[in-house]
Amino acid sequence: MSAIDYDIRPTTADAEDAPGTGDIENMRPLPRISVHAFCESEQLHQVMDRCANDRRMSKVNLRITGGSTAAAANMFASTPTPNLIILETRANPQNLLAELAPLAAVCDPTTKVVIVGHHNDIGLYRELIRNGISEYIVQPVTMTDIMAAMAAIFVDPEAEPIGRSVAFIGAKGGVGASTIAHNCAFGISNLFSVETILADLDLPYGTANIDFDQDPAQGIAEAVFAPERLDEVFLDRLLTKCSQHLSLLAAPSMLDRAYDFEGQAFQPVLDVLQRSAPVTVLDMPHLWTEWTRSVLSSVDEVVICAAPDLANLRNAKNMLDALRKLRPNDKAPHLILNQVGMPKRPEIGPSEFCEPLETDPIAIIPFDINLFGNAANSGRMISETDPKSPIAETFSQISHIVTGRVALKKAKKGGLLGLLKRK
């Protein structure tokens, strides 16, 4: 198999799977706030429903009500106002301030108000801002408009940027998802000279410590079982240096206790990881639990690794369908086909495998027992074992894709599939 040449340059995230999201994938998660939206149109109600299902709104307590300015004033006359009121109104510019007066009389001083109006009037906008309205948006509005307005009010523009998170998970046990995750984490750290953290979330059976020939005394177990102690300083003590720019948060890989977790158990760990490094790679176990669903729904990128057989096809289809529902405003998960061309094993061809999944693989990795076996047994990555091999180049390509640095493809004749859509 020949490799694929890519024109590589930094790009923004591709949001074509979620029309109207614009640059929403680059938006920081919103803090823990309360929001009440009053919608007069079905269009805004649908937009707010989409916002409610977005992963960046996971900490937001959002309530959506059909009603006008008068309904909002009546409601808050007897109840405290939330952090933010989003209010749709069809009032004329001449009457809008008078319509807002009863609501202003009952609002707490700290409550912010965003008006969604139907009149594109710069004079009205300036008058509203002078009177304490945080933002005025003209219909038709998109989810990006609403969330950008909320972020402008509640997200500190001077805050440190948060890192990109990429989760790798196998469609079936034994398909090499961990090996791919480890090689990609190593590749990202080396290719871009960027600080990268590899977190092994398979606590009982994780292999990252073996693959990097490490024996750390502490790791992710100490972080997840002591969330009250977790901050950047504590995390730094748990990390093991694997190379110049790669650090490992290792799994204990021991069976001295049961590893049962609540749904949000790993969220504090993810928050600190994203504040601590530009890139975090998560090696996910082959599980489907509340906590794995929570992690997969909150990361920036998901990569599903599969081998070309029927069980993997079924599982990959189920996972893709489930994750598209969990992440309605994000790109679909990436797919990698691994262990392709194993001798004497009947396989499903790549095109037949991908057709029911309605997605193309970002990479097809051939079965090479000698290369992978030698790398694993020596505690080294593929690019260290044989840097000139086509598989090492494939891991480089995957590293570019999951970090958003691939602009377009240029496939050689006789190469793999047409793997990437043109940007």
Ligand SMILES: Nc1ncnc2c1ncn2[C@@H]1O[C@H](COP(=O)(O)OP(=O)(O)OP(=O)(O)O)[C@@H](O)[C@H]1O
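Positions refer to the first chain, counted from 1. Between two forms, the rigid core is the largest collection of C-alphas that superpose within 1.5 Å. Worth saying up front: this structure is predicted, and the values here are computed from it rather than measured. First, how it differs from the form predicted together with the named molecule.
When the rigid core is held fixed, the Cα atom of Q397 travels less than 2 angstroms between these two forms. Here G174 does not count as shifted, since its C-alpha moves by less than 2 Å between these two forms after the core is aligned. Once the rigid core is used as the reference frame, the Cα position of T111 differs between these two forms by 2 Å or more.
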Given for the second form:
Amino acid sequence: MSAIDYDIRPTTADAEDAPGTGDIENMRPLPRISVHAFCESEQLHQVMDRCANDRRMSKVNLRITGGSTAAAANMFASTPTPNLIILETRANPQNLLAELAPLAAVCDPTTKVVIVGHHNDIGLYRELIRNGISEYIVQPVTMTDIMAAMAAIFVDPEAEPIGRSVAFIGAKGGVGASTIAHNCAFGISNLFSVETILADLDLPYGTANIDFDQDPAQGIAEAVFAPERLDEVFLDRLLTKCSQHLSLLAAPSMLDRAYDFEGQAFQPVLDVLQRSAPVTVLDMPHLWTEWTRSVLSSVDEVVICAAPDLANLRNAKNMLDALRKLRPNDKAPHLILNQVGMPKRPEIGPSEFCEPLETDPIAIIPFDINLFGNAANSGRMISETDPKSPIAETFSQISHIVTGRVALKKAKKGGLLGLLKRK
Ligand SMILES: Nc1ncnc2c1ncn2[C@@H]1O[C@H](COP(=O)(O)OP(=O)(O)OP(=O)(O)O)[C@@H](O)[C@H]1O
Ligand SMILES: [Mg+2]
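And the form predicted together with the named molecule, for comparison with the form predicted on its own?
Whole complex next, starting from this chain.
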């Protein structure tokens, strides 16, 4: 097919451009990504082990297993794909794309793939890159090759920012926006094994610390009041671990000072969050100020939570209209109806509520005082206290929708190499 004699590893000129190539001492640490390496050879296994012990990998959730494409396709048929798959294969250039098809069929579109191959073939390299593979490197690979490939995807300043941000805000006070934000942040981190940061932007009254039974000494106040010190290392010190993949940037929830902010005050925090973790969930207070408008304008997804009464309807309508204007080139905010069916409360029915808003709710959550009260009082999430309840399933669905995750069943149907395309 094509010439086999080209050397497709980076040239010296490329190496100077790519951070860390040939010189990982200067490489910035990798962010909180999940990586799964499938090694056919013992040699790659050893290289990956060396990577795992490097300090720049300390935040990376790395799994190394034996096997190749078939093993990967098999595994990800039933579990979500990580941020990056490193896949060693001995397949011939002619067969490689066909061999990848079953994996492509189960691969989330956001997952990056690096192939470690045994054929130095420029035609194959170009074809793989065209099909959305991030990098193809040829054996024998070194630790530097692997680290440089990861850095080019996730650390390079030119690389797409890894973080997706989702803000939850109430159409009125007390409608459950924080409760929903916390359950979804937990759901996203748990369901997809993806590192998630929950930032509580309700500085005076935030409840994320209570809901996760945490008592952190510092958190978001340090970040927002010291933007000149703020980088990934400083952010790390402000985070509190809530569960395996969920960290909290907690509100002080104290009234020892006033919390007035300039319009752009939260932008440095949002920037560093976006560079640090694949998903950030923002718990917004029920406010409409310069700074809340600016945060809501910059996030990837906005979710408006509303209870079914007239004041919520009026406010939700105003918020949707204002946010559609502020974000003309983005998807409209999502709507969640919460606390529906509270005993003895006259309510506006869901279809009547949604008709003037010209949007369908992504979820309708019933009022359930026992379920929410128990979870809140025990400092745990609904999927922990009542994993079988329909409301736990609703939080799982919301977690899929707001992160743009294709449900696994759909991914399998949609299939084939189209899913590997990133462009
Ligand atoms: N579907 C529900 N059924 C019963 N109780 C609920 C439901 N959703 C939330 N709650 C309860 O409502 C109360 C208010 O919730 P939460 O603090 O999440 O609202 P909020 O919109 O963030 O309020 P704030 O305006 O203070 O930020 C909490 O006690 C919570 O447990
Ligand atoms: Mg709240």
